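Take a look at this one chain, the form predicted alone, written out in structure tokens.
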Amino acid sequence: MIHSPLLQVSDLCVQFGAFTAVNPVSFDLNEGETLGLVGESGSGKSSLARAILRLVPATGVVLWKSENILACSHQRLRRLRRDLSIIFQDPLASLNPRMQVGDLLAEPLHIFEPALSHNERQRRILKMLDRVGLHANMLTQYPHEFSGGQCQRIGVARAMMLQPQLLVCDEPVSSLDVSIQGQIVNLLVDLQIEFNTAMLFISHNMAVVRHISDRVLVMYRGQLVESASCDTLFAAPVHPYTRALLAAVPVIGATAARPSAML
């Protein structure tokens, strides 16, 4: 039995005044799949991600289970949002500094599952907090009391609280130490498998993208220039820009083979 993609993006464009951030872009994302989106800073990756979730104005078609997110009413969009979640690049800036961790994690439940009892809500919060490697005694603390890695774990817990079907990760580890990056990436992989969540993972770190992705999209100056399975793209990149990105990755050992750079 052939299933339709969970997310279908067609001719998506994002424009800020006279500046075009995203030219017509089209791609699909399947249930439980991780789609890596790579490109240098300013290539339009974040604008594309925000447009998909209707966080910035855009034109085109974004079908979520065959329903156009860009055309639905605000009331309908609000209901759809329980299945759509995002993790931002700056873990501290993405958390309300005036809210305790417990309140940050409770907010999605208050909005989308108001009938939950207080005890059930607390049970789910504590379970998710433990799932991301944090402790119950952190519930009454504020974001500024944590490290960047801990704040991102809180962000992951908040994003996954409703077990969304789509998780957009917008450079979620780029501001973290290398040792912490691996922990957060592995946490995301584990949660994705556990909840069968489709993931759009945005990064300029090719090693992280290679580790986590099933397929990879390459973006350059607002356009998608290459799309391939992860193994194919890293073994035999076609577009010169893709080859340049891979050639820029540091290689240990002088004799290691590298793709030729873009001329």
Given for the second form:
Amino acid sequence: MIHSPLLQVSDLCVQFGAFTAVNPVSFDLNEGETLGLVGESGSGKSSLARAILRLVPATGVVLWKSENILACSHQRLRRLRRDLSIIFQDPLASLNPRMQVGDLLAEPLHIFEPALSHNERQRRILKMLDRVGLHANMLTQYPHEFSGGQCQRIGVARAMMLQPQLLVCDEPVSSLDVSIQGQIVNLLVDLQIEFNTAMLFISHNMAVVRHISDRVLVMYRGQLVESASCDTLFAAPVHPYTRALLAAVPVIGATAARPSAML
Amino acid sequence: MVLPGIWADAARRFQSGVAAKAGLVVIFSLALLAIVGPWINPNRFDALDWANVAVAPTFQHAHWFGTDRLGRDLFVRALAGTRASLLIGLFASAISIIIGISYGAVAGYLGGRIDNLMMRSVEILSGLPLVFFVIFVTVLFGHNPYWLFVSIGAVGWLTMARIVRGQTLSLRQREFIEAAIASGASTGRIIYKHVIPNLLGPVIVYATLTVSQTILFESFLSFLGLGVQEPQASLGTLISAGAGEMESAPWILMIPGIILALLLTSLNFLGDGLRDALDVKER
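Output the form predicted together with the partner chain next; the form predicted alone has already been displayed.
Once more the chain from above appears, this time first in line as the rest of the complex follows.
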């Protein structure tokens, strides 16, 4: 069964003035697949994610079901955004502080399904709210009344409201504490399986990436240095940077005998 | 459902400020008096009482605040003046809110060449000396309070547009705007639903300041003879008339002067209180 990938990125570059955040980068993403993207801070992971969704100016080709996201009209792009979703690193900052949770979740429905009746909209919001583990009485609360983990649940609920086919997660758990990280990651995986969503998961947490990814991309200074299936990458990293990255993961109970790889 | 929670929060913090609450009470009582004034005093604002010219405040003939040089009752005139001044102030801040917010938010959000064009136009308009502009309008269209409203309104929104644009520029960098773009919201929707509600704090504060600035400006114009015309009264014309009688009949100056001072002080306290109440950092 051969079908063309959902998302084909080729020669994607992101420039901020004289600074090149992403050098030509190419990769594919298949339906329902989870692609991990790792690299140190400033390696261009977030820029890459935003460029795919055309949130920052970029050059190259991003084919979404054989349609170039970077070249289509603004009208068309807005239509396409129905199937493209993103979750941000800072859960509180990505929620409008003057909107109640109910309004935040209603927004995707207002934009893409304006014909929906009020009752039907409420029903879908409540269903999604329940799905991400929040209570119905939180509908009229404001983002600042929630903890970081709860805010990220709201962010997840908003992103999954229209059952997108691609979900870009830009370090969705980096700002949360460890016990919450697991809950959010599991929630994402559950929803992904339920909706058959392809996921680009950006993180610098190797354990999380290893846990959820089918394939992993490694970025270093704006370039892809390695791309391999999850098992291969963690078992036998090829590029020295990947090895350095893996060696940098602290191991509980490790002694001085750890292999030290550095660039 | 427009922001009840945020407002409830703000209302609670506002109530804890004594000065702001007192300001609000004073403004409300003055406004109420200005509205019901003509009914609680038998005198008319333009009726001449030749038997009682320039009398000091007295209970005779219900001249509670005395009369001016022409025997007109000062209580009624002062309240009529308050009404005119408040009306002009509210009108100007309504204009500055409506035009200023939409203009500034559009310029700030769209940015680039459009922003440049829009803000340079604002600078050209604000480069015009205001008094010159008002004189120009008065000469062209004659003395008419409506034209006074129009000319004050025409320039009153400029500062608001700048404030709003500046706030919008920094809002535009926030992640929730990026989230709105990513969710497919149209530009109009982003400005209306995401940018403007987050501007309301500074906008409301500046709007209360606009009221007092406009009242002061109208008083100044009336003092020069460009504002409200006799026999109509505004606080400015009353003060202007009173200034000439300062030594012989000080109450003619004192009464409108005290009302103006009370009004301006209360408005400033109210603005301060609102700023504190709506400040997100204090949450």
